[in-house]
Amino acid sequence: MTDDKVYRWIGSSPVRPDGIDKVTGHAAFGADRLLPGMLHGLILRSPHAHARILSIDTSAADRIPGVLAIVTGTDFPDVTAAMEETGESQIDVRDLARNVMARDKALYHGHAVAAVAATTTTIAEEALRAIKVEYEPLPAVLDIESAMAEDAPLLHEELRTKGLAEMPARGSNVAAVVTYTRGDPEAGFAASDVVIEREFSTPTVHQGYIEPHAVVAECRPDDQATVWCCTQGPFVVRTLTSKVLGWDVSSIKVIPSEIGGGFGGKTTIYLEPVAILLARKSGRPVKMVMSREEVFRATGPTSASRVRIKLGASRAGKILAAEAELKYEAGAFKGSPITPGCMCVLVAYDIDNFRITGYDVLVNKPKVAAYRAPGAPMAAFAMESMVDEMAHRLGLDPIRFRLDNAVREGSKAAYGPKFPPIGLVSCLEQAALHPHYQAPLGPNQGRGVAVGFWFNVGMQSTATLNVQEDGTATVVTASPDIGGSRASMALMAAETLGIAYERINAVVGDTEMAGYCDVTGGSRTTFATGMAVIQAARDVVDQMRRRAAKIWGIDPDQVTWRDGQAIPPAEHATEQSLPPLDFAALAKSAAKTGGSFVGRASLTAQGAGAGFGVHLCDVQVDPETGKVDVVRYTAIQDTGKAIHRAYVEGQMQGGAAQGIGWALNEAYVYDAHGIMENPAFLDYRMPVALDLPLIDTVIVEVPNPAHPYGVRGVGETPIVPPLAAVANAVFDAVGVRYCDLPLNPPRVLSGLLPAAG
């Protein structure tokens, strides 16, 4: 099933509306806001990974000239536990408050324990040094197995594991257990001709956004606060900040800046409540900007993981049974992406018998945050490595084996519902036919293939479309533009209205000027906010049809809209010589015919289309050093309908690049005391252009029937396959199955040395 409709604007790649501002330096990012009398805020962070806070003495810092405000945990209200939606996930507000500012314990190295605001950063730094904190160091748990041990030190003594048949009597570092089952796994394994089992691990990795977190807060005497910040969702910032402070939502206005990357990491809060309290205490605006080191030490990376997979198949190549055990680090507070990990681990394959068990495990590291398809890349690394190994064991082509077991329209997903139209089979077929898959390999080279999946989400979105008297239109939403949403909103509005793309201005509004929108995350923005924009544009079209009918003196149902024009019925056009009225003419006459045209829509979007992708990767391995170079890469993905093709290709390439970095180099390195040893881009090795080949893209379009233009989310699926695609290519090159990431030279070489000996 493909989309054969012909569109005027949908599927094109026009110039991005924010491009000029960004290339000329006029775009204002989080740290660019300056206000009169502004103070500079800094945070004092724990030097211990786990320690009881016995006392905090700020008296010496208070006496330093130029220090106008200091806050600690005692300045925050004691909020109760309550789950709050943050876009892609839920978060416990009590945990969030204690992550923003430590109370009785510091739970990771870098945990905030106090903050100051001063007239200069130099004075603020002096004040931090003057604050005396007395700690009682406690044993830290830094990995999954240590945290799950019977005698492990507990991060939260009151925490009880959820998801068990009975509530445990004693505390644990396992916050939750998640299970999915179908059929009879034991019988499936017994019927299998080949059964394999392995355990895989991935390290803690960071989203690596270029722009650090930044906020400016201003608080009036009546406790009305305005916050400027770089965020993926101003309404989420408003909601979470109000909960942490115990304020009414209406007392906080959030204005999103341009954003220099987020990838899920800016869907929560760190500085905003602190800045507001400092501004309130000082009576002056306060600006806070994290250093790169603070970003690494104190904001949410994604989980380290351990995933065990057992797979059984027949000699004919049918997967008969699977068992998956996933353990994800949550950091210092519960809430790893264990549920989506469990939902995604087996989802690409039609398996009658399986058991999936997931564990949300607390460790003394920063609380994790979303990272582009949170939880799915780690699960896919394990499963796709096992699928690759099974295909080799059975002597089957890796793509053919996947095709024979792939889910299709009507297949029941591992997490429950039946799939509507999906493009996995189409993507696999495109991969098999692609010149990349047929190309010969050179010495020490190998080829890997892997499948990726993300279910995508809908959630709430609102859009307003204001028509100007000159026939232009402004689309207002509160979805921050990370991956080109201004352009996609303008394209969908132009297509629906029937006017030129250049006549549409897309604006990202704040929490007062725009209606509620959930975060730009979950691959939801073009789907859900786009749906709201389409409905708002249809509202304008309906208004214009009614206005034209009024002008002509006919029934509105007799008026059609085509190519940006109100068209009278053929008999009226002939008998009364009624010419069509175009968009610009109706806009120009609005004041005389009933007032301006304003389209509105607010919705909770349903039917977010599942996204599948297939990646091909060629690597070259240096047998003397273990260095792995990616020499060719192709990303194939079902996008439903590519609204802005260049942006879609960019999302596919960007996700592949991040996944390649995750596979080969990226990892938090901790010492025995829980202190991160590589908190800078110099030592935290992300890929740059010189590390990557040109990434080819193939856009497959199986329209999502739930969206007017067939859109399904694009942004997250591309990061899911690369971990396994790279690892499978390395196996193909050297004949060694690596189960632990990253595949850096020392690890690869260590696997080659026994073979050489």
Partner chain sequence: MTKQHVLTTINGEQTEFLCEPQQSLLGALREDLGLTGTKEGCGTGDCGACSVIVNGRLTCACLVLAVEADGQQIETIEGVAEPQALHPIQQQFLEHAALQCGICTPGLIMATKALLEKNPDPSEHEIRYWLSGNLCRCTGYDKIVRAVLAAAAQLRGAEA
The other form holds:
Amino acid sequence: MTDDKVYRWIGSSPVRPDGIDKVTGHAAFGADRLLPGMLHGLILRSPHAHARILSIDTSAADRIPGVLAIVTGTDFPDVTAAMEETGESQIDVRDLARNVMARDKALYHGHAVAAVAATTTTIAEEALRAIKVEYEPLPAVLDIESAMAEDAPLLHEELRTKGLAEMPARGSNVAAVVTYTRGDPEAGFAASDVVIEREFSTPTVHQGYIEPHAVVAECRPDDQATVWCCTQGPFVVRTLTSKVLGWDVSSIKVIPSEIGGGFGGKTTIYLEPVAILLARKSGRPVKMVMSREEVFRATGPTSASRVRIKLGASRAGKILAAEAELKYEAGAFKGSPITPGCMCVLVAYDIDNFRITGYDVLVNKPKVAAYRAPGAPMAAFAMESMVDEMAHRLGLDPIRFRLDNAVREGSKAAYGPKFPPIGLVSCLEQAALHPHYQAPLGPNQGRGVAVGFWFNVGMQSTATLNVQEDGTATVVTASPDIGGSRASMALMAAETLGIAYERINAVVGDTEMAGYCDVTGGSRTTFATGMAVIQAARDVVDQMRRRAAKIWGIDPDQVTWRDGQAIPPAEHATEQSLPPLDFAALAKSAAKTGGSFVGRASLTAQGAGAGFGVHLCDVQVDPETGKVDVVRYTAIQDTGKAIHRAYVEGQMQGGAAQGIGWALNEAYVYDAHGIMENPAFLDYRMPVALDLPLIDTVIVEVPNPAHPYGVRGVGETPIVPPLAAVANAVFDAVGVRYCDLPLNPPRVLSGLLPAAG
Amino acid sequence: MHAFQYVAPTSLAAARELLKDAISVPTRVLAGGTDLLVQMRAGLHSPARLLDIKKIPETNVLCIEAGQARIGAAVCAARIGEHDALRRLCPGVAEAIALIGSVQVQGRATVVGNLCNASPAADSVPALMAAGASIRVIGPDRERWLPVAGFAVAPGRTLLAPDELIVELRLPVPDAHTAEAYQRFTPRAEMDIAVVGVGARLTLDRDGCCRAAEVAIGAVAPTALPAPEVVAAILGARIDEAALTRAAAAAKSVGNPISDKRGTADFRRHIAGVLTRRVLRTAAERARQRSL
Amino acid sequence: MTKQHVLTTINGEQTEFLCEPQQSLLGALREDLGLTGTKEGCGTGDCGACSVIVNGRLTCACLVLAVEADGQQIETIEGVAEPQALHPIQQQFLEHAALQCGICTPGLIMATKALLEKNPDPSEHEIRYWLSGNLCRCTGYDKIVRAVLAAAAQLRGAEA
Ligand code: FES
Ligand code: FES
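Moving on from the form predicted on its own, kindly provide the form predicted in complex with the partner chain as a structure.
Now the complete complex, all chains and molecules, led by this one.
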């Protein structure tokens, strides 16, 4: 099922409105703002993974000429616990405040304990060295097993596990337990001909955006602050910063800069409240830019995980029962993506009997932040590896086996609701037919298949459309453009208004000039903000129809809008006295006919469409070194209607590349004290151009009925399948089932050598 | 980064003058700076003076003369890659140097800097050792030649005195029966640090038997090591599968590798064997080609 | 420490500035000269976001001291376009949607410029090898490689 509506603009791939600025170096990113008198702020970070902070003495640092402000935890108010929505996840603002600046305890290596602002970076560095912090080091818990042990040292003594039948009396590092069940799993396993069970693990990995976090803050004497920063959501920055500082939202204005990647990691805050306090104390603008090392040590990685799956199936190839146990590291504060992980783990299959249990586990590592389809890739790695193994055990083609068990319209999702039209079956069928799936493999090569899923989300968006007197229009939203969303907004506005794409500019506004928008994240921007843009454009169309009716002296209902023109009813048109009035003409005469046109829309979007994808991966394994090369890759995805085709493909390719990195080489390497040993791009090993092949894409467009043009959301699903697609391909190549990521050469070789003798 | 004094002398004499107080004014030599500046920013060194040698003519020499390849201490890796004769005659050294960093880094990094950084994983070092390279070292009022083998004494430490600098590196150009090769292993295709690197130079006689050989292995010990045991396994023999298997087995016992973020000790030993086999095969093939 | 005087040529224009000896060329370009088109992703030579061309060689500006720029010819992203027209590389990056967030783009354009000046007809493999010092986390490199191939073809065509 695909969409066969004919559009003028939607589905094309024009150059983006901000394109020239981005290729000439003029686009201003987080660190690109320079203000007169600007100070440089730096953060002092904990050298311990877990320690009580006994005292902080800043007096020597204060005396250094050029040091104009110092803040520590005591400069922040004590915030009461309350959950706040950040777009892809919720965060407890008390935790957030303590993550921004440690109070009584440092909870991970790199945790902020103090900050300074000085006239130069060199002086600020000197000041950091002059701050004396007395620590009492505490034993650190660095992995799920030791965190869950009976006698584990506790990160937060007061924390009690949520989700148990009764409130436990004792503290724990398990913040929550979540469960989902259906049917009778035991009976399902008993009825199964084949039952398999394995445990999988994935390491801590980082979003790896190339632009480090950066902020410039100014604070007037009346405590009105302006913050310029690279964020996925200026309004979320405003809300969270105001909570951490205990200020009103209206006393903070957030201007989103261009953003150099986020992938979920820039849906929260780190520097913003600190910079405001430094600016307030010094009376000068303060700029803070993280180093790459700080980005690795102190900002949102995603959870390391352990996932155990038991799967039962009939000989005929029907999955009869499943059991999944997921444990995700949350880092130093509660809130791993365990809930979406549990909701996603079995989501692609129609299974009558299952039990899913998830644990949110605290460890002395940085607090995790959202990362593209938060929680889903680790779950899919385990499940799709098991599905692959089951197909293999049953002697069935892996796509055929998936098709026989796939969810489709009307199936009940593992997390509850019935699916509206979805594209999993179409994607699997496309995969089976793709030339890639038929192509012969060379020696030491193997092919893997895996499925991925993401909910996609709606949430709040607002759009304004200002019509200019020259017949152009400007779309204003507060959804930062991370991957070409200005172009998508302009395309949808052009389509709705019926005017040329080139006549539309799309801009990203700040929290004072634009209406509320939630973050660019959750694959919601083209869906939800797009919906607001379409409604704002329809608002303009309505206004123009009414204006034309007024000019013509007829009833507005008699005026239709087609191809960018107000058209009078047939009886008037034939008289030749009333030629159609087009967009430009109406815009030009606006001043004389009743004022300019401004379209507005504000909504909480409902009906985000679930997005399924299927990836095909060919690898070549060097049997002597264990090195895995991805030699061919195809991403197939139901994106709903693709608004800007090239950027949709780009999302699919970029997500696949990140997933391949996660599968092959990326991982935080910790020493025994909880210090990350590879906080640099050199040793963190994200894929470089030479590591990847061209990535073929197939866009399947099952329209989302809840969106005027059928948009689902694209960005997250593509990072979900690659982990298992790569592992399944390695299995196909060498016959070894690897359950622990990354599949770096030492790991792969260790699986090959015993087999070799 | 700490503040320091920056000087860029334009002659060897002026550089020597500056070296005179290099003990009282802790000095570091700056050439490409691709390791030094990163390490200074990380607080690993805080010299009071940086002595930039790039403006000294002698450090910019790059030529082949009298059977020797001469590479000035300020010559960046990219220039070496563009030197056709050097690439043709010393392919092992050239391919090792070409592996140092990205294209951007190649435009700055120098071979001598790679030596002085004294990383056990430095790509150029095993190849230079196998090639029998040596360096010209000058102090305020003295001068000496040192072999590359043994120049690094520990990670980050060399035989260079605090008031010395290296002017150039020389290596004998192989004769018509001699050829060389270098390979390293990294998890990523580029932009990575060698888990193990193996350099070899070998000479075949008319019958294809190995008449002379030098092999050196990087990243299996605190410094790159010569591998006489590998040489012993092939000397006098034809470079066939049996000889390669002996050599690979011998390579596994070279050094005392550690487990770290870049690989486990066992993995390093295994890879040393694999690479030794591959490098010797390539070098022997090149030697055969050359004697044709 | 007193500042040092540097006289250099940036995008064809004689430029003078004062800098502390420890300042990087990247810092001087961005903070003192306002040329913020050159980006910083790591400060350790591992991402290529700061790529500039110094005396014809592609270089990480974060690995060069500002004082070393004295007497050198420096090209940055701000000098790539003509006053009224984008460079073909810039045009092809736009038309091939070779950027998503765009933070890596200035560095990639400089790297591509250096590549095509040296090798006007690179293969896909040569492009991937040359661009391996430039990390892009958004695109998976596919569209970047295609944009470079197209730019190379266009530039060759322009010369023919
Ligand atoms: S900032 Fe220079 S290479 Fe990353
Ligand atoms: S486009 Fe974002 S890093 Fe390349």
